[in-house]
Amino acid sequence: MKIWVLLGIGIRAVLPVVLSVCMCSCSPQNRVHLDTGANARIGSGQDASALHIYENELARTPPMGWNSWNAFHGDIDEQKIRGIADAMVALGMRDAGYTYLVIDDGWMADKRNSEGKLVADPNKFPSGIKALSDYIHGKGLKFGLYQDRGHSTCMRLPGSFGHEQVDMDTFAAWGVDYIKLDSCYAEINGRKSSDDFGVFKECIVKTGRPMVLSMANYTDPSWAWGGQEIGHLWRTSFDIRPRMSSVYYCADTSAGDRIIHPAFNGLWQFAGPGHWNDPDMLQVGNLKTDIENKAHFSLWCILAAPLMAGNDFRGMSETARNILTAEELITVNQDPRGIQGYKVYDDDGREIYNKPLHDGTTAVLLLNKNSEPANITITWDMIGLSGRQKVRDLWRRKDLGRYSGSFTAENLPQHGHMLLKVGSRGKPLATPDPVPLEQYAVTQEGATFLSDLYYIWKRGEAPRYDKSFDGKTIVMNGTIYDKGFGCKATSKIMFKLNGYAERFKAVVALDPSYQGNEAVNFRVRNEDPIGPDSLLYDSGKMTKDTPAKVIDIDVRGIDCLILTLQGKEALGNWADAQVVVSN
């Protein structure tokens, strides 16, 4: 299949900073609040220089260092980290804007000390984290700490619920720069995720310390709930791995339509200077090729997304050096205009991405996945731009010279690609238009079935609008149906209702067509798709003989509504599935 994405959504002039449905750096009360209500957590008693700090002066670009995690799991000690430190300095890696060193999971000892507050294992860290924190910092570097927003990491050692403030507390005593805050055995907190990581941005700000907080929140989508009020970045994928399949499968969640409805083409437009989308940390220097290598720093640099290595530098290769290092692919992830690339083509595994430049220039990744040599060619027509232009290789450091109408890499084998930049310096380049808010979100009084809009978040394989799975019509109880739902077992599927709706409306059963003996349940949650609180409907067992069954639910002030079926293979139907707003 092959999309042209210009052409479908259209062209929109663009201010040097382009963020997505609301600008960190905005006046409050010009912003479009999608939302948490956070800031109005925050707001009062509090030191203001220090909310305006974390909001809009942490992480313009995307965040750069490395993290323990991908190297060495929970393997890590004192002088481990230090000789990574050492490395940074010595291989370069600090001035090429490696300066966060993220100490992750497995740091911690198993209980907290009498005063309830977390100490480091003093087997693996006999220094403590303090100096530790100080070693690295007088190498001018930054330094990152991981914990977890559940009662437990993922490593079983002492999470945050209950603690947060005084962890906070302790973390900035600590002088900690960045806190990967993760999500493990958080479904039990009896708080959304928004509520959860809205109450450790109130605790970040009330220390008064400038702290990066970086969301790993792979459960549920943190740009559907205003996470861009909350954190500097989050994750959009479950863990990367030391294979392409894995790279490529975090890249879609972030630049494709792997976890977003296809119109929005990605998760651009929710990203930009101050918030970013995360597929996760790098696995340069980890895969198998210097081919692979490339293709996945190149895709991380077009995407904006945040560049945390997680290769030993201790031992790195000359070549993985190079690749991490590589200046003018960093240039352009770091692009103070913060726009995240996006798909222009995508025809069977041979891929496209264009990432417009502060300078009037553009980016353009061209990328063929597939086993078989391609040529691949960039239309200027897909970018914005005519006639003749320029042309540079940016891992070659070349000018190729001027092209007319078209540029087109040849015989590039599976992971080849090339990275350009293309045009002269001027007007920034427009981007797509973003996908408006009415068009995803409930914002209309009356009814409004949700097939008239788009999910901004799914698991599982995407529903069938207005048809059952198989694409016929919904018939249930032998009334047929003209809007609504076919979904396949286990899907989840989120809507925006902005917290504008009232209730929720559907009639629910497994679709005729489905002749097996599962027994499956339709879910409605509240934002969370995991955790018994965020229920607020189910449907019990269901199979193939029981009636449809009718749901009238309240849903006022919730802004992200989650539809499950939950089984294995089972099809069924959420028809007539609509929110009403009283006139």
Ligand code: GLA
Given for the second form:
Amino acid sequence: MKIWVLLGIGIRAVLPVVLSVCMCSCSPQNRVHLDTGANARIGSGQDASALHIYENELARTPPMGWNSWNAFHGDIDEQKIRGIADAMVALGMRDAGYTYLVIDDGWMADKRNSEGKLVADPNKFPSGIKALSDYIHGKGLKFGLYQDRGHSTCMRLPGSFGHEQVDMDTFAAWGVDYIKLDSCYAEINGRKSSDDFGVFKECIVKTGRPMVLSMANYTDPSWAWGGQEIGHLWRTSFDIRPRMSSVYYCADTSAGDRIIHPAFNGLWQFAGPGHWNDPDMLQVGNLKTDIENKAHFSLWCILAAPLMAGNDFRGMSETARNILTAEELITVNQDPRGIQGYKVYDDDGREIYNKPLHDGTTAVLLLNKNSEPANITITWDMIGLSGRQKVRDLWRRKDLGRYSGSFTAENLPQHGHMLLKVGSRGKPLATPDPVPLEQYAVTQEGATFLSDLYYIWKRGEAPRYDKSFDGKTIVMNGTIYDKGFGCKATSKIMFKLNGYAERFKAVVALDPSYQGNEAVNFRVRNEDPIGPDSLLYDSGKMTKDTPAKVIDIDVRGIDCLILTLQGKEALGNWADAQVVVSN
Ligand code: GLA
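Cool, the form predicted alone is there; where's the form predicted in complex with alpha-D-galactopyranose (GLA)?
The complete assembly is shown below, putting the previous chain first.
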């Protein structure tokens, strides 16, 4: 859904450039309707100041630190972690801003103690977690710890489900400052993700200790159901790997249309001080070349992504250290205005991102992902500027001069890029308008066709709006449908009902163009893409010969609805998909 505009100088701009004429300087975050029971409970009777601190004082800029997973996976012990803490101080990482030292999965014993409390693996951490936490705090660092909201962690160690308060109390007693809360095995908790994470928020606030909550929910859409009100950061991607295809995939979950409708131009409107999109931890220092390490770091900086380093600081090369501590890049990432950078240009792998800063200047990334070298030109109208503008190269820490109308980064090799600061200090520059709620959520009485709304999350191929998946009119059992979606199995699409709709209705069948033998299920879920408790409707197996089925179900109170076409390859239609709110 890219809309290309010829700018007369041989470059093309994406939709936001076109929209830049109606830019606004309002806050990017859309505080949408949220009705998690947990959130409501927190307000009543809990320590108001602990709640205030949790909601207003933590993670005002993207968290920075180090996490053990990318470097060591489960192969951790207290010697290694102390060594990392020492290196964070000795190599200047702490002073550059990397303050959280987070121990990921693999730290605990495989059983709780007789009081039902978590204990450290006695072989790996013989001195216990409190002693390690003290050591880390003694270095002027903050301490973070991993846990999982399911019955087990991803490494099958004891998870927190059913032990939420005792575990958060234990964490608080150990002096934890940052909790990474994972989601393995959480689908059988019988709670929606929003409620589940909300329970942890409540337990954390109850401890009275300010602890950052990092929600590891893979690609599942925390921003859609109000993650902003629950935790401080949330994952947007599956696990990052030490290769560029993975780095670009992760970045694209946050800045591209991999998991949200292209009209949003990425997830930028859902981020801001205290709530960040997290495309996963850094692989800087673990990639093959410096050019790759730098491109990765620049992307995370411009996207206001959390900067959780994932390389072994103890044996880090001088170049890896220089990249991670590049002061002018970190300043862009940590800019107090907290705008997540967004794409203003995308020509098949030649990309430009823009991040307006608090001081009136803006950070601009020009990146060539392709194997052929490229020139990339930014014109000032893409970023709401005109005339002559100052340009500074942030990697080289050098003013390049004043440029009229545009700037060209020349001969960029694959993964080559420039990160610039453009403009002069003054009134902060405008951002594009965020997509208004009524374009992606049910806000009106009567019937709303879901194909009149942007989906807020998807997995698998994007649906075709008001057409079959291969672009034809939707026809099933001889009936023509003007509205609905054509999908290819397996696909999941989420719509925000906003707790406002009463009934969901649709007519479903495989598309007549599909003549294969695969069977599919049409499933409707409440918020969570998997797990028995979220299932509201299941068509049962349907093949090309199964007549269309009519869905008409109660969806009162539901915030986010997922339509799943489960199967392999087959094409199916959600014809006339709509929700109804009585007048
Ligand atoms: C999941 C998370 C990773 C890491 C591992 C630990 O895969 O996404 O970041 O925490 O679990 O087992």
